[in-house]
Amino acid sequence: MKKSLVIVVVALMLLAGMQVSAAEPIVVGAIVDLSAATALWGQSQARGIEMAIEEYNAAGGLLGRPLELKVYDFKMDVQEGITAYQRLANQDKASVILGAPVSNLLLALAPIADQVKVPIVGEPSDQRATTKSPGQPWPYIFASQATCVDYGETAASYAIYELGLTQLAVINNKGNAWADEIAEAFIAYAKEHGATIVSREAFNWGDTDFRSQLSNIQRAQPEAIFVPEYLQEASQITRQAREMGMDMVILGPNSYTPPMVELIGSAADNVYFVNNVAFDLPQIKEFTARYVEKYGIEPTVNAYFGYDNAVIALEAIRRADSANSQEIRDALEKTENVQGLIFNYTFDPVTHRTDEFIATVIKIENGEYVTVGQYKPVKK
């Protein structure tokens, strides 16, 4: 009889089993840079949403149903993400949508997410991208990070307040939205808190020789310079820099992160930049172990969000009890106490961007990423 029972129960899980697998699945699509100037990004996100979603499924997935990833590259052009976008919403029907992190890209699906009505859950810093109007947020745009504001004050503050730096100077892309609204965020705390901006660089598109920008800036003798850009662009500037003979602090944003040190050698010392999270953290060094152990290189910070991005998404799945893309963008709105890799998650249903985020510093020396730790900005 017990023997019979046995066999009766491994029956039914076999079945159970096969009923999942054969379910229809949920759709999840992403959106990222594989293939241009931010592909080691693109890629690294990639590989962490696809991370997440392998342990949802290994876990029996959501709603009795297994999980399917569809991720398009983007190219880092702007028109290829909407057409990627409307393909995952129209063809591929896929529910929720993950998006990179190029705020250029948020910027231009943020209306027409608002008439497809498939939300996106990415990381873009510019508050634009998910503020359609003060006190209006963008209905199917949420975001994971904090805001270019917060990482342009973070850094000035940090270079007054902690470096006793007064003297600054600053070099961007004027048509990197991102890079041009963290430079404007910079250069207004500074000023207002009594720094001088002695030098103002911007450079185009494309653009791979910044000595002409940058000999300005040494004419005027700044104490640091801040560089806001993507790695690509950073990691010349920066070294470009250092062959000219400026050792002066250099000031950026996230995109300082891992690989910037193995782009550029000792180039990338005496660097202090703004992230979102301290690489020495438990969570981050378990998760680097299996990914590295998984994919044989080592992630760059969008792995992490990219998980993370996949895991609020996920539970809002779970929350809506629902696979409807309007229930998941309602469910997305009351997220609230989501732990991921990087922060434990609750969005502002105003603004639709991650409550109370606090920057990490972390400094580049010798070669090494050491964390100075959480920094919030003065305020006046």
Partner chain sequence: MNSYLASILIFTGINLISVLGMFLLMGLTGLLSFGQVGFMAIGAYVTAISYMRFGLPFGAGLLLGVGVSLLVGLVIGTVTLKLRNDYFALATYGFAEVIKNVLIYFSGYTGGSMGVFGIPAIVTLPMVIVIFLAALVLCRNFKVSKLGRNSLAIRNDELAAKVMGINTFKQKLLVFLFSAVFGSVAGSLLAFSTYYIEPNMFNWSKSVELIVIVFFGGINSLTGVVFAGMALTLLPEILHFGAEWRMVIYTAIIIVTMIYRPTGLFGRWELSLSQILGWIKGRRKSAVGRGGQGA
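Could you output the structure for the form predicted in complex with the partner chain, given that the previous block was the form predicted alone?
What follows is just the one chain, with no partners and no other molecules.
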């Protein structure tokens, strides 16, 4: 007992000594959900970030300094997210902050970041998180992902122009901003492009049974149902629809990524969804394999986002040649041709997002994810 205690103490002292001797690390912060309903995404994202940081550290860090990652859980609570951001900026002196797989936190953080002046790289699909007013971005917020509008329009365009489906139904949680924004974009695009929304159904947070809405949809006889929903709801809607004999095409956003098929099996067949990335890309396959080996579990798409956000931020540090938040921010704005897993990122300085969204449409067939190809919505 005593011996092991001595060993531990010595080891701790050695560690402490090493830290002092090494150069002061550059602190990278991350805010994710590790304990609430989206913990699955948050954890995946945190690990993706961790893998990026480890890669850079293995290559000697940046500016001759090691990188230190600080991950804070915010349990989907905006108040906690704000204190986490403040803590990272003020207490931990983070140079740049990554994260939040959901938009609402970044909507709250945008004006705060304006004062605190530590940039955030996340993937809010709500455009308001990066755009203060048309033509004016929030200076400290950057997004690696496309907007809800992009997702909605791409799905609608694909249904109309590629699948030739014009009788469409939409079901989503009216309380889920992300889902509702995608749904509205889908509907607007579909109407503009000559399709008909034959049924528009809504449900609420916490609902698990969608048969009543699905019965209404069934009666309207759509050719496809659009389900822009989180994993749990999307899986239930799809499964219950199939149970009711609704074999039509189901369209969705990237929540149909794994583990969807694992959960609902053959019910997921005949689903087309809009994703950011093709799973059969070599870099994705390689990364996924490393992830599985390291953590013993399949990643969700959030791991790729996390990794890419980290790469974008770290490359900005490299370009800025400084750990100063202000200079990193300026460098982030000039992000150009930064190769991540998903994209080759170039930020538009006006929107603080990728300048172009190229979606990958994936079809689920016999329980397999089949990449149909890259797709850009038809614009009128």
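Residue numbers count along the first chain shown, from 1. Being a predicted model, the structure only gives us computed values, none of them experimental. Between two forms, the rigid core is the largest collection of C-alphas that superpose within 1.5 Å.
- Annotation for L88: C-alpha shift under 2 angstroms between these two forms, rigid core superposed.
- After superposition on the rigid core, the Cα of G296 moves by less than 2 Å between these two forms.
- Taking the rigid core as fixed, one finds a CA shift for V71 smaller than 2 Å between these two forms.
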